[in-house]
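One chain is shown next in structure tokens, namely the form predicted on its own.
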Amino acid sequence: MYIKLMKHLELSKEEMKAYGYKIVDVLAEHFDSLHTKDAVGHGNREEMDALFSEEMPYKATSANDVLDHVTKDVLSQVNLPSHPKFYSFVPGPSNFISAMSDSLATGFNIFSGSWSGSAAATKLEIISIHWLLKMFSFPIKTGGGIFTSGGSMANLTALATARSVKCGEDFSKACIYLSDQAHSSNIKAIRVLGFKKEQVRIIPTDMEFKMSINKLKNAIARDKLNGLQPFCILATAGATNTGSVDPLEAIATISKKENLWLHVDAAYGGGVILADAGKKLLTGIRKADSLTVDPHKWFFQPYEMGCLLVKNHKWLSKTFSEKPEYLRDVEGNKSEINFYDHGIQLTRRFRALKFYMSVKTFGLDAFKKGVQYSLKLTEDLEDLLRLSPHWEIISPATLAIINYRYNPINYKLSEKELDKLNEHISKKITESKKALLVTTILQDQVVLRMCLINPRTTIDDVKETINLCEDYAQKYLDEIFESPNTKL
């Protein structure tokens, strides 16, 4: 019965290997045609139920037949991060080598949990966490860490951790403080840790989006004289919205001080530890206690992949290890890492194989002047703004990120017919695919945010966009405004 079931779910070897083949040959494709492509695939709930609707397939359909399909009718209709004109959220850029070690390590559908489900594997991302490690300048002897799904998981394994060596069983009184332009999933993962809103501190930024040293200190003064206990300052590398660092240093000054642990959300900004401007920016990194960052953005790997890493393995182990009766024979020595004692997963895939494989392939060399590039073209572009009268820098380019805006100097407009201007070019790039140009908020203002992230970006690329913005921002004033047909 069991191998008449099998025959069911299974391909001849032949089957698998031009099926295989074929599937190559769509993502060779793809990331060689990348620029031909449009950036943005959005399609509205209509649309997509009118393409997609369908009864469940209780029969069999020729596995071709649904390559094809999902290759012409999903491939088709989905964004491309990895495209050179996706400027907004983060882009993933992603690279061949990688997504191939991905098949490899689900074609052998790896437990990467324990050291006994494959020995290897954990022995590979050992040795991928230590050359992430020794970047940082961590301790390489006492020093560990876990590849999560992503930064938000990175976090909330950090935060669980902090609370747990900081308060024990009993955080009632506790207090975390993180900045205005912190991520959203610190937020959340306070939330998911039963912190109430009470203990939360946000803690306003300067003029440059930085956390105010002043006003933390205040902020740890104030509570530690209402008899609650500051346990946790979470500073930011890399602020998603501008890609400003907090002043590290000053801050691991005051944990170190207080006694309080230091998380930093480096998932963004951490990359450019590779690059000699980078070091400079993130000086005091080495302090922290715990440090995120996401390969799946500067180290250009596919989603998901996110990683955490601590001073001291020990406090992972000691938050998250549970010995359940089914899981006895499988323990190991002390000298064998189970991964599902660092972290919340018990069933892990093997996601250290992608940024081994295309670390080794590639080496750190490519890596560090495709981050050199960015921010390079990040600051080029500055200068292209600067030198029109159209455009208005609202934030410098910092980490490969610059906000600005369409305020021509000809034109008196008001805050509000500038953030409708500024919404309106936006709407139409997208609308249009060809880029994906989002809006932010800075500083009360509607601005246009550009994370340049992306090795195979361009400045003619870049240039093109900005071009299509000023066409479409004297179409709209045309129409407002009784105005010379000249070009702004």
Ligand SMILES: Cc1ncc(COP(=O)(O)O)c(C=O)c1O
Given for the second form:
Amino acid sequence: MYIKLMKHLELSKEEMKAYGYKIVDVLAEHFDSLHTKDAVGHGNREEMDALFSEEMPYKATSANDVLDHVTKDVLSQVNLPSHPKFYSFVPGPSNFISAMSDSLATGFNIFSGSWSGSAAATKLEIISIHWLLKMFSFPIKTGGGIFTSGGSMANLTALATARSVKCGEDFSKACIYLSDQAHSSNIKAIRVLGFKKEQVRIIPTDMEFKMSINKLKNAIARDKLNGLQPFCILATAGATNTGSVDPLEAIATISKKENLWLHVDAAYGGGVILADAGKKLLTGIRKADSLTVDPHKWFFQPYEMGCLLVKNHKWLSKTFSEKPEYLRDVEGNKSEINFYDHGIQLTRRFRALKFYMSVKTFGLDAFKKGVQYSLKLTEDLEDLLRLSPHWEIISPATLAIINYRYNPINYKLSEKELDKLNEHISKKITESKKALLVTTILQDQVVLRMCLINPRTTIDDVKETINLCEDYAQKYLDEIFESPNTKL
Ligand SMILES: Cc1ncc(COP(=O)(O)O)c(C=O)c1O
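Now show the form predicted in complex with the named molecule, given that the preceding structure was the form predicted on its own.
Full assembly next; the chain just shown is listed first.
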């Protein structure tokens, strides 16, 4: 029975090669032709239902037919986060070496949960974590970390650790502090961990979208006076909306004085540490107790790869170690780390491989160039927009993110009208499929947000998109404001 089943799930060596080469061809073509493709692959529910609804496939279909169907109907109807004109959310530039490394890790189906499961895989994760610890000036001797599926899981793992170290079993009076610009994954993590709304303090940000130190101090003082237990400050280094970095030095001083855990969510912004200006832009980050940084963002790795770094690896093992009887034979000695003891997952894919192989292949200098290029590109765009009578910068180029809105100086438009106009521009751009440029809200204004971390994006790409925005905006204004009285 076993043999029969396996036989039916297996291909001959020649079939595997032919199939694999076909996939490599698809991927090579994809990476090579990104510039000529649409960035957006939106399809509505009815279209997707019509394409994919079918009975359960009990009978076999030829492997080539399935692959052709996927290439034609699936891969053509997805957004492309690696596309040079994918400007929204956090793009995923990725790279071919890592994509191939992921295939190796999956092909060998490597178990990265324990040392005995795969010693070399564990060692590569340790080495990669050490590189990251070094970059952020965390201590190599005591420090540690773990690769996760992404920033959300890294933040959850960090906050579980912070709670365990600072509060132990009873966290009924514990309070946590984060800004109104902190990423939503942190609120999710706080909820998952069982904190009540009343235990969360959302600290307002200043005009630059950075956590207000005065308001943070006030909140901690009040909670102490009320007999509560402040236990953790969560600072952001590279806010998703604006790229802003909270005043990390000042926050670290407060957390030290008040004996609070400092977690820094640098899931997005952490990559800037590679740039010459990075240490300055992230001043104070080395004082964090824990730090989230996502290789699948500005370290150019494909999904899914987040990372949590901690000052003391024992905090992780203290929080997550369980010793079930069925794992007693794989415990190993103390120097042989079992990553299942450092986080939530037991079975873990070999995420470190793509990081290790791509860093070694390209060299960190290439990564650094990519990050510096993005910083400069965003600054160039800011200069360009400031020279135009149509555009208003709402938050300037910061860690490769910029927010602006169409606000032509020869029209008198109310705030409501401006919001509608910019929503219209975003909708039309996305409908064109040429670029993905969605809005966000900053200080009650609808703005267009660009995140330019993809080194494939050129200034010409950005100019083309801005020109397209201007065309859509002008058409809209011409339709809405027929009367010249509304113009200045
Ligand atoms: C600052 C920040 N933290 C956390 C996350 C969540 O990361 P992920 O989507 O990898 O779970 C993001 C995602 O954009 C982010 O920008």
